[in-house]
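This document opens with one chain alone, in structure tokens, the form predicted alone.
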Amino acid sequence: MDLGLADRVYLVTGGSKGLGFATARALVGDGARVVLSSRSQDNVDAAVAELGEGAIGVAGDNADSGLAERMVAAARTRFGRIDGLLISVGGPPPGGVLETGEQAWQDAFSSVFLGTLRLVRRVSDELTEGGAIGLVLGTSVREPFPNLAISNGLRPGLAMVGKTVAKELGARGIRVVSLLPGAVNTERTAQILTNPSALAEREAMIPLRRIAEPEEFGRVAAFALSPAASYLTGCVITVDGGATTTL
């Protein structure tokens, strides 16, 4: 199936590693161009080098109030258009509700929540009919994950933001989807599942009996952002191998 991605331009935050990079690679592999961001210039340069001429990069954290403007400017200067946005951001530090200090909550809110709002508001101004926005959240939107209190607190709210803004942008023909990855073979998962027994226990809870590879998420995200998914909006797409027990 032709996803219709040829020559379309997408901004991808957190795009140098993990789920963001996997999505950027899927987009570029199907003919799109990408402007990716990462906090580290070295990581940006490495990702762009691997993706080739279909990608450029901007260094910056999602908490940076100027990141959205820099990414928009880079896309306009290099590619002349913007067709979509994928917002991926590194997960907040692990910990329980009672043991996690207020500063950690504030830092995560600035990056994960406010950073997402800034990007959505700025980039939506640039999009025209057929544009798409994807929010990379997590299955904690549906079920809390042990020892990830901050993520459990912030991700469900962002899913509701996604539903709300999908209604606001729908009249302009712009789509908004939320993507809920489960356990994926990334640095983040390695941080959470720190020993082989924890990993084996988690895999035993997944109907497919394994965690996902980033590319498996990236292909779903690329489809959701593509013209081929033209009637998907305001929805939540779970990519977890069937692990989530709720509908």
Ligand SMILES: NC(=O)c1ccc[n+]([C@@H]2O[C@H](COP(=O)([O-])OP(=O)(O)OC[C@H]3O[C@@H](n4cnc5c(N)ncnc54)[C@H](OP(=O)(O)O)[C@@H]3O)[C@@H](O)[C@H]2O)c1
The other form holds:
Amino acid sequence: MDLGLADRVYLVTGGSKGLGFATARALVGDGARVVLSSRSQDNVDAAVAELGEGAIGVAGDNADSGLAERMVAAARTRFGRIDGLLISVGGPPPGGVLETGEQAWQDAFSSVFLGTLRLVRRVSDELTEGGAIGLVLGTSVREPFPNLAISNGLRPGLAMVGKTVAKELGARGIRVVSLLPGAVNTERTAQILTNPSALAEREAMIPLRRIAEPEEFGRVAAFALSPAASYLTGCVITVDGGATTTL
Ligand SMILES: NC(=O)c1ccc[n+]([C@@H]2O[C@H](COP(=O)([O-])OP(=O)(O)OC[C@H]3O[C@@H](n4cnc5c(N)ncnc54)[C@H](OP(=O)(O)O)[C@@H]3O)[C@@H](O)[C@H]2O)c1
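For comparison with the form predicted alone, provide the form predicted in complex with the ligand.
Below is the whole assembly, all chains and molecules, this chain first.
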């Protein structure tokens, strides 16, 4: 199947590693071009070097209110068009509700929630018919992850933001999809499942009996952003090997 990605241009935040990078790689692999971002210039440079000609990078924190403008400007200057946006960002720190302090909630709200709103608002101004926005959330939209109170608190709200803005943008032919990874083999997962027994326990509970590789997520996200997914909007796509216990 031709995804129709050739020459399209996507902005990918949190794009130097993990799920964002896997999506950027899948997009570029199918002929798209990307502007990727993350906080560390070194990480951005390494990711761009790995992706080659189809990628450029911008260093910036999703909590920074100027990030969207800088990514838009970079895309316009280098590629002359913008067709979509994938928002990924570093996950909030682990912890339960009772032991997580207010500052940690505010920091996560700023990068994960407000950062997403700002990017969606700014980049949707640039998109035209066929444009697409993907939000990288997590299966905590549907059921809580153990010991990840902040993620469990913020992601369901963002999924509903995605649903809401999908309706607002639908008349312009712009789609919005939320992606719900379960457990994927990235640095984030290594920080949460710190010992082999925790990983083995998690894998035993997944119907496919293993966590995902990042490219398994990246391919789904690239499809969801592509013209091939032209009737997909206002929905959540779960990429969890069957781990979520509800539909
Ligand atoms: N991996 C999983 O199994 C899984 C499951 C469910 C949900 N998720 C969620 O999916 C998202 C991505 O996870 P991941 O596994 O890809 O994480 P990861 O491997 O830690 O990669 C995170 C990426 O985001 C960048 N980043 C971190 N904080 C940022 C910030 N404030 N602003 C901009 N960029 C930032 C990092 O680069 P810099 O350090 O250079 O900024 C890196 O490129 C997270 O929100 C996570 O909670 C992941």
